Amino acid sequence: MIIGKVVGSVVSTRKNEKLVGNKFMIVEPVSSMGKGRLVAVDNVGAGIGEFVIVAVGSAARIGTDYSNAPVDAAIVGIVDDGEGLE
């Protein structure tokens, strides 16, 4: 997993079947995570502007139930506190 900063959304109306009705959100990963922006879908309804817990590859999938999605990364959790996370 990793933690970033939502930075801005993404707007697709047409889209695979299993991702209909689903929110994507543009996440800026903190410097020590060391990777660039990625698009994730978003169910636990995440503004810009906050941090957020991203699962990758297939948690991303498990933990949200989209076993069967082109899903590979997922907002899974708004950060409350984080000490330094910018």
Given for the second form:
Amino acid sequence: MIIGKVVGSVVSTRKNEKLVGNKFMIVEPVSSMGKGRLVAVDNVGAGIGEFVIVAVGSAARIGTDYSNAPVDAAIVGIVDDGEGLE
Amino acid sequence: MIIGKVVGSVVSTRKNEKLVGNKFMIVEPVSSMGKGRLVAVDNVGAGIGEFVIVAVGSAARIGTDYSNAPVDAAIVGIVDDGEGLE
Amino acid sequence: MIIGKVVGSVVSTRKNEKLVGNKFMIVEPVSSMGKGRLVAVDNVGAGIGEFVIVAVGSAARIGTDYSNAPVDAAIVGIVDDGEGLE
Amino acid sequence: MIIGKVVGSVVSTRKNEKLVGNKFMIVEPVSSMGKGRLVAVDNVGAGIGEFVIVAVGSAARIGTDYSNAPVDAAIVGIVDDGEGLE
Amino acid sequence: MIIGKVVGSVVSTRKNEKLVGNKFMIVEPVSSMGKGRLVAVDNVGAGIGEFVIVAVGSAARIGTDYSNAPVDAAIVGIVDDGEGLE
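Could I see the form predicted in complex with a further copy of the same chain next, after the form predicted on its own?
Up next: the whole complex, starting with the chain shown before.
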């Protein structure tokens, strides 16, 4: 998993039917975890500005609400204290 | 998932039989999501120039039309407003 | 998927038994799809110098001849016209 | 797998229910294995400062305690002697 | 798959029980296949200094001896002639 900060969201009206009702959050990894931003669905009610744990790949669909959806990244936890992570 | 812009398509006459009838779109990730272009099948009717959400890995085959095809990237949503993303 | 050019092949006599009879092609991604070369099995009869579509990850084993083999990249289509791709 | 050093942990109170009771360790890959830090669950009782073997992707859920959890990285071994690895 | 050279091995006494009895080899990809070193289990009896084909991701567990182990990289072939690859 990686830790990132929720920096925004993106709206898509025309989308795969399995994705209807989901919110797409834009997550920016903390610099030590490095790569580009990614779009993740939200499993835990994260808000803009919060630091979150993101599971990627098939993990995003295991034990989450997305087992039958084309989802490759999901927010699975909110970090209690992001200080020092950024 | 990543957000990218559909910049073209590619034609392949000789291909795996499970891929017959599919269109291969070339997607360029927005710069903040960074890596190189990729080829994705289209699940939602995206056109050239549109910003799309692309699911990669096994996600491209879950809840899409490609469950039995050798597909590792699928367009699963069209972004309503791509302004500010590029 | 990515598009690449078949630039060679590699021979391995001692290999996993599920891989016997397969040819390993070396594929160089076109520069816009960028990363390093990779080794892919060939599903469609591609030759050296041809531009091909490569599926990576579990996709290489879905709907191909490699469902039970330790294969993570397969050539699944030959591009009709590679001009402008290189 | 990659080898990395456990450099910290991260606490998440609000998280996916399948992750309750797990500890998230922050692992820094040794430089020759290169990329950014990642968050891994711990299968073997690793401590801060130890060099560990991390399995990523679906491997993190096979034969571990996380088969039904959204986990994409797990510590699966502790390196006996990390000298020369850093 | 990628081609790499076996440059060493790593010993882990405390490890996931599914990994007991396996040897962890350190593989350095040839420069054209580029990224960092990785740790792979050995399916074919490779030795230090040999050039090998490594399958990564779930492929490492398909048709190998590791179907139930947390393994994300396996040596699946030994290259007959590595000349010109390095």
